[in-house]
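Here's a solo chain for you in structure tokens, the form predicted alone.
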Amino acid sequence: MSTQLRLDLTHAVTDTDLQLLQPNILEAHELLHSGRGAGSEFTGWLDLPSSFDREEFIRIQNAAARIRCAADVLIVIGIGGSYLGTRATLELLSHSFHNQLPRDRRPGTAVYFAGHQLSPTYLNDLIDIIGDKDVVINVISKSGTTTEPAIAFRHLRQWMEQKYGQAEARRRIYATTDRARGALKQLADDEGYETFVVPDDIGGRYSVLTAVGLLPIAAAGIDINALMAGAADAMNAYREPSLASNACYRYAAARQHLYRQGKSIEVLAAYEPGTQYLVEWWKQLYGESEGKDNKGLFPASLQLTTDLHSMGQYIQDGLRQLFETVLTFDRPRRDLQIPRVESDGDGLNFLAGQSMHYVNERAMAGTLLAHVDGGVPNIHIALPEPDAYNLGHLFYFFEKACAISGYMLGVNPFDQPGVESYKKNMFALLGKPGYEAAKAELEKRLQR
């Protein structure tokens, strides 16, 4: 099986523009593949589709099967890379109303998310929803001390123990965490939770194809073998550093060319609502990887055609500091034919007999040309259909392009030092021991 991912740069850059960047691509490729680049200790994702732990993969499949049998609901507790890849996969590949379908009409358990923010309203509402259902929890954290998921897990663990008793709650909690250390690993060992590994050499935003994503994805009934096969084929397809043949590197080079031409925002635009969390995953991947040293494209997104009725005016006629990357699928998961009606009051009988997907595709093509005419360069990425194989391929495509693009930019694409700043301030303002001096200064600043 092979994907037919297609990258069209016609409306963004020329081949001459790209070829001028071939030396930069060769340098970035060498830094990544030799392990000499900054952050190389976090490049385990690079060969993951062929080197992943087969024994743990089988354990994941077995645990997912048990979850599907034991639970109406799986709650995934995590934030950032511990949550976005999973949610992206479920939203794109599952029924739009997966959680609302009767159990016999969906392939896996319903999946809800917690620990990805600090809203008490959300957590209370979630507990209302799951109250009379059989529940399993997958808590995901490398350390076990990240504030948002740790607070959610405190509440939900207590709720589980009250509902099932301690012994049964332990059987219904799965921890995906560090192999050997950390607060969550210690708790899991003490309580006897089944554990899965967050690899030391893969950062959170690159971790969707590890146990972090694979366990809840499999529990929802999605084929993780196909997901990994798509990623493996992408790994093989994008090994050579020639811009003439490597679509992944062409995308990275096009982004950097446009950045050097003064574009500061990349908008990922998609024409299926199921891509909402895929673009959120992409935004974290690129924003956290490239936004350093006062450099980097700002990653934004549009859900089309919906946002044409809100943001369309700005994209067409606003400040020309952006370009679009448009993501489409040749075939939808499901289609509908437009019916003919006698009155034709809406004037749409000229479309009778056409599919809604055809109309969506024509809207995309017309929008792309209009935006190009308005001075917005457009990159187009197309895949045959939204399935597990193609999504696995796309995950790897974006991950590797991000690494190459980051090295071309001159930053470490695998760290996130800026994320620590808000945490230090938050801990100080909350009165965490050891932050007393910082708290007094921050309180003064807030009062100014």
Given for the second form:
There are 2 protein chains.
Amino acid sequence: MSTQLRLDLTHAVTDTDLQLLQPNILEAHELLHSGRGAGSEFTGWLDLPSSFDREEFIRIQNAAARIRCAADVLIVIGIGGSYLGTRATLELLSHSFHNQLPRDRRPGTAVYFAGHQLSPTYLNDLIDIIGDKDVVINVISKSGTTTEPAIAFRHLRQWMEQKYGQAEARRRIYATTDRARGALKQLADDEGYETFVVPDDIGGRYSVLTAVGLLPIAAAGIDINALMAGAADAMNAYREPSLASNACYRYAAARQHLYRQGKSIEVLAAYEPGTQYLVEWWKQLYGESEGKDNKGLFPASLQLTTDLHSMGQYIQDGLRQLFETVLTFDRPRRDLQIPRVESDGDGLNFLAGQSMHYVNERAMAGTLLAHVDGGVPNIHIALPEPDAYNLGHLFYFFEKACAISGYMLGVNPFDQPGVESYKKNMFALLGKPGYEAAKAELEKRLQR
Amino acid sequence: MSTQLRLDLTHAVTDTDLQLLQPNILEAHELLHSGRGAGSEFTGWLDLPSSFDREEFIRIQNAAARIRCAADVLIVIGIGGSYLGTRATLELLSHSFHNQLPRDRRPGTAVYFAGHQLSPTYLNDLIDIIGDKDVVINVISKSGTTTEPAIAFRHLRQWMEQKYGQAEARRRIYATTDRARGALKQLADDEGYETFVVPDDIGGRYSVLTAVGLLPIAAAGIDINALMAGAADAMNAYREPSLASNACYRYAAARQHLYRQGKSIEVLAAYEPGTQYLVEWWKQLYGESEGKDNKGLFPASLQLTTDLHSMGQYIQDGLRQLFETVLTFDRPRRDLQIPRVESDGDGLNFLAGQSMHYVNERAMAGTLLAHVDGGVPNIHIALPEPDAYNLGHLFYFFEKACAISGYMLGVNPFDQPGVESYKKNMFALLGKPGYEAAKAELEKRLQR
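So that was the form predicted alone. Now I'd like the form predicted together with a further copy of the same chain, please.
Okay, now the whole complex, with that chain kicking things off.
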């Protein structure tokens, strides 16, 4: 297989302007590959597609096979990077109604998520529909103390022990966590859960191709060998720091150019509903990597053509602070032909016999030009089809472009210092021991 | 029942700055209520909660009862305003897994959407899971010629006729369309579908409380009387143009103040996953109403606490071009208690016995103050609970605030001229008769 990602910058930046950024690209490339850039202790994802732990990979495949065998339902407990990559993959590559298909018509276990928010309504509702099913849990947390997944896991673990008894519940819980320390690692050792590793040198938002993503993705019946092969080909394709040949760096440079031109929002727009969580994954990757020091493009998303009938007016004619990055696939997972109708009241018989994908593709092309005419610069990323190989490629493409973008912007693309602010306030307001002074002060502010 | 929406502008605007906008509010109010403002032919939503057609309302309830009786599955075919209001309501008020509950454990029909994009993958997948179910269709389109729903309806109508035969298929299709003309109205008359009305004086994004939304919402088992009662109370609560007493106008004024201060993005953040499509509905309402003449706030959304672990870093520390509007409910639909765990490895025993909703609420308060400290102005809208009455109230609150906001901004809040641009291009590229000249030119641009 060969990489076939195509990047079109015709409507984003001239070749001349792009070439002006070659020195910045070289510098960012050097920071990333030399390990001298900020946050370099978190660049384990860079050669992951070749250096990943083969022994663990086989253990993941075996565990996934056991899960598919033992369970109707896998509950994935995780948030942020321990949630979005898996969900992005399942939604793009699985049947649109995977969880609702009868078991003999889907390639893997039904997958539900928990611990990705603090809604008691959701957690109660989830238990309603899995109550009579055979369930396995994959709890994913580096520390084991992140509030959302920890609360969900407390509740679901108790529920599993009531349902199966302690011994069987233990066999049905898999923990993906730190290699050596932390609350979840300790608990897993005490209880005898099978464990997988969240590597020390890969941050959450870059972790989809580690056990964090691979175990639930494999359990759902998706080919994780193909996913890794796509990422490996991308790793090889985007090694050289020349803007002329490296599409990944061209993407990073183009968006940096547009940011410097005063654009403050990048809208990722995709034409398949299965991309809904892929764009959410992308929003975390770029928002968390670049959004610091009062800088960075605000990442937003569009589901098209759905949102042409909602946000389309704004994109066409609103404030000109944005540009659009369009993601398309040349071929859909399934197609169908538009039927002829005798009466032709809707006037669509000129499309009869055409494939619906063709109409979607023409809608994309027409929209792209309309938005360009409306003053919205456009970056177009095209992939052959939505399969595991191409998605692995795309994950790596976006990850490396994000790291390069961050260095070009002058930030550490691998930390997230701002995430601590709300946590401190939350713990104080919840009365966590040690936060007493902050508590009084915050409560006073809330009572104003 | 009385209206209990609470609006807190403490962290958005001072009373003094707000009062400076009272003359603008008076002017906008006058334009809206006198019918002398731009687009006044589309202000039928303004007194809809009192003036709506009672005869049709009863017919909607009767049809919904028949649908609940005759069908396991209702397919709603529509896009934009013919889609988002219904989906927003179902996702907020129904069980999180409504469609997957056994029939005797849900109050109404399972509801699936179609015609809200051009994905053949989705449409094929949808048919996989409804193939053996009893199906009713509600096709919603003012004209009947909008491409997305028209293609889906062509396909699903053929499928229904094959499944049920022509006569029974006709009894299982309900059309919500223009009162008198248009392709769908014509077809419905020819075929004998029961029809409901998309009013002439209410645009798509303001239409959730017409038959457009009410029929599928009632079929799903939601109390549409309560929905209308909430809207009626809102209509009465937000009549007077005084900023001192009118929370709806205060919201409009606050966001206009922040826009004039240079903010260009409004992020609507909600703390219940059931609000996912309510914020999409809000994005259409505001984006399509204000995003024109190269003006307007870009509407974006956050699902919290989920997105604190993705977009949270950006909100806290990124480019300071945004403000946040937080939507919360005082009580969840369902709650649960956090269990005590002997070992307390996750350190959460200080929360044992507390309700999960309490933790969610404290996370919200802590986040709000953290974001304010990070330079993000904050508007807080709180409602007692997610039920039909409060949602009806909120729909009206947002609709009226949007109209007022549009007039304050100096745009026509009821048109969407920019939506035509992509349609023209798309039709030309698809070879629609009459678009030949444009076709050649666009294709040349695409081949560059």
